[in-house]
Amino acid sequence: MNVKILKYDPSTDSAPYYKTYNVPWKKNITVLEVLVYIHENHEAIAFDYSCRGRVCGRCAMMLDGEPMMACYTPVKKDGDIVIEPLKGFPVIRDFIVDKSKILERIAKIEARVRSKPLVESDITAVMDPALAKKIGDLEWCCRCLSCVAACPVINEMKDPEKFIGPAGLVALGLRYYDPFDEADRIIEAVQNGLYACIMCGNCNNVCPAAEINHLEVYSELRKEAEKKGLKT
């Protein structure tokens, strides 16, 4: 099969670049195999991989125009395929983009707050099943940034910080859900653009979490602002 990539250095070349290699195809080959045949066979290419299976979120790019994960994701048949780096992210170099702008955001915000310090009887309490469950879900999030790369809203934003984007969103619910958070979750999810969000569902479209269900935790978040009067 022809796979054309988008390749870039910026400490050398003056612009992005497509290059295309041939690579054998054989059933259930992923991208990342595709990439590892190419960096082994034709020549090097920058990559970033860990786990192989959609945990460490280090792999995210784009396969004909959609965001994937390239550790677990087939190429379906032999034909022309493109790949390039994460839509919307500063390349260092190939497939490896500067996410550290969003990600230390995110993990500003899940940071618990806590007026005091948890205690053992704090931790060994029985959690409620049905909140144990939303909590676990939302932690299955690996900060791929597929969802990032794949929301119309914050891709066309002149102004990115007005909105967190589906991955932020998506923090705020975790530390929401959390009982043993004290921040005012929803007030910060209504300030980081929580109405901005159209609901188009291409954030779960393309997460590798299938545990993660984007637009019930946005309408949940949302139901409680409109409560607390903060709708916008």
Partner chain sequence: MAKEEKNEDNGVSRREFLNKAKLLAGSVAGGMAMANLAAAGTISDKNKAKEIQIPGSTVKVPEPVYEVFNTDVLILGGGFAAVSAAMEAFGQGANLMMVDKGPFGFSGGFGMNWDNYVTSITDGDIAYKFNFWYSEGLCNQKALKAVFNHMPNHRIMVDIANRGTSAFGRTKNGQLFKVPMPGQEMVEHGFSRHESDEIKRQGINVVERTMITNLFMQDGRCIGAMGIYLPTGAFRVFRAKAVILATGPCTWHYGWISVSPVSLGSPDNTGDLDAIALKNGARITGCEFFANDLISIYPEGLAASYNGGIGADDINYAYICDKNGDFWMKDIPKPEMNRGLFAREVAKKILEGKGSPNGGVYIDCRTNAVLDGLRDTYKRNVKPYKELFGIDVQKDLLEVAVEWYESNAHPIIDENLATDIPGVFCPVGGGLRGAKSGGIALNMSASSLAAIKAVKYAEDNKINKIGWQPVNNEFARVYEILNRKVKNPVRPHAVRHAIQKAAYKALGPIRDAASLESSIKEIVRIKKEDLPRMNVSNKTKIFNTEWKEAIENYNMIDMVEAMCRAALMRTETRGQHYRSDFKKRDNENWLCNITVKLLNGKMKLDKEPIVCLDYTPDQVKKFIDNKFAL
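Next up, the form predicted together with its partner chain, please; the one we just looked at was the form predicted alone.
So it's only the chain below, everything else dropped.
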């Protein structure tokens, strides 16, 4: 197959450029295998990965214009494909992008707010298994930020101050469900652009974690916001 990739080395190139390589197709070949093939058989390229199982988020990039996890996405047939770095992030080199702007904010959001530390009896107390599952499902967000790359709103606005984007809202949802968190996550969600979201569901379609139902999280946050009269 012909694989066209977008390359960029800021120390030598004035702008990113495309280059095409021939790669032998095999059944169930993953996009990551394609990149390793190019790196080893054509020329050195910069890309990053770790878990090969959609939990570290490091291999998120674009295949034919759509965000996906290179490690977990098979190339279905022996045709031509285009691979580019994850859209919307500054490129360090080739497929290595800098996601720190949004990641730092998500990390701060997802840190629990609480006045006193938990003690053992808080944890061993019975928890509704349905609630445990609801929280547990959101834990699978690996912060690959494919959802951010696919989000039409954040791509238009380009200002995480106004809209944190899908991964940030999921983090807010997790803490909203967390019975041990004491912050008002609804106000925080509204501040972070809960109503900027147009509920298009692109985030859900590209998310590698099937457990996460983005629209359900946003709807529940909105319902609560409306109860509090916070709808903007």
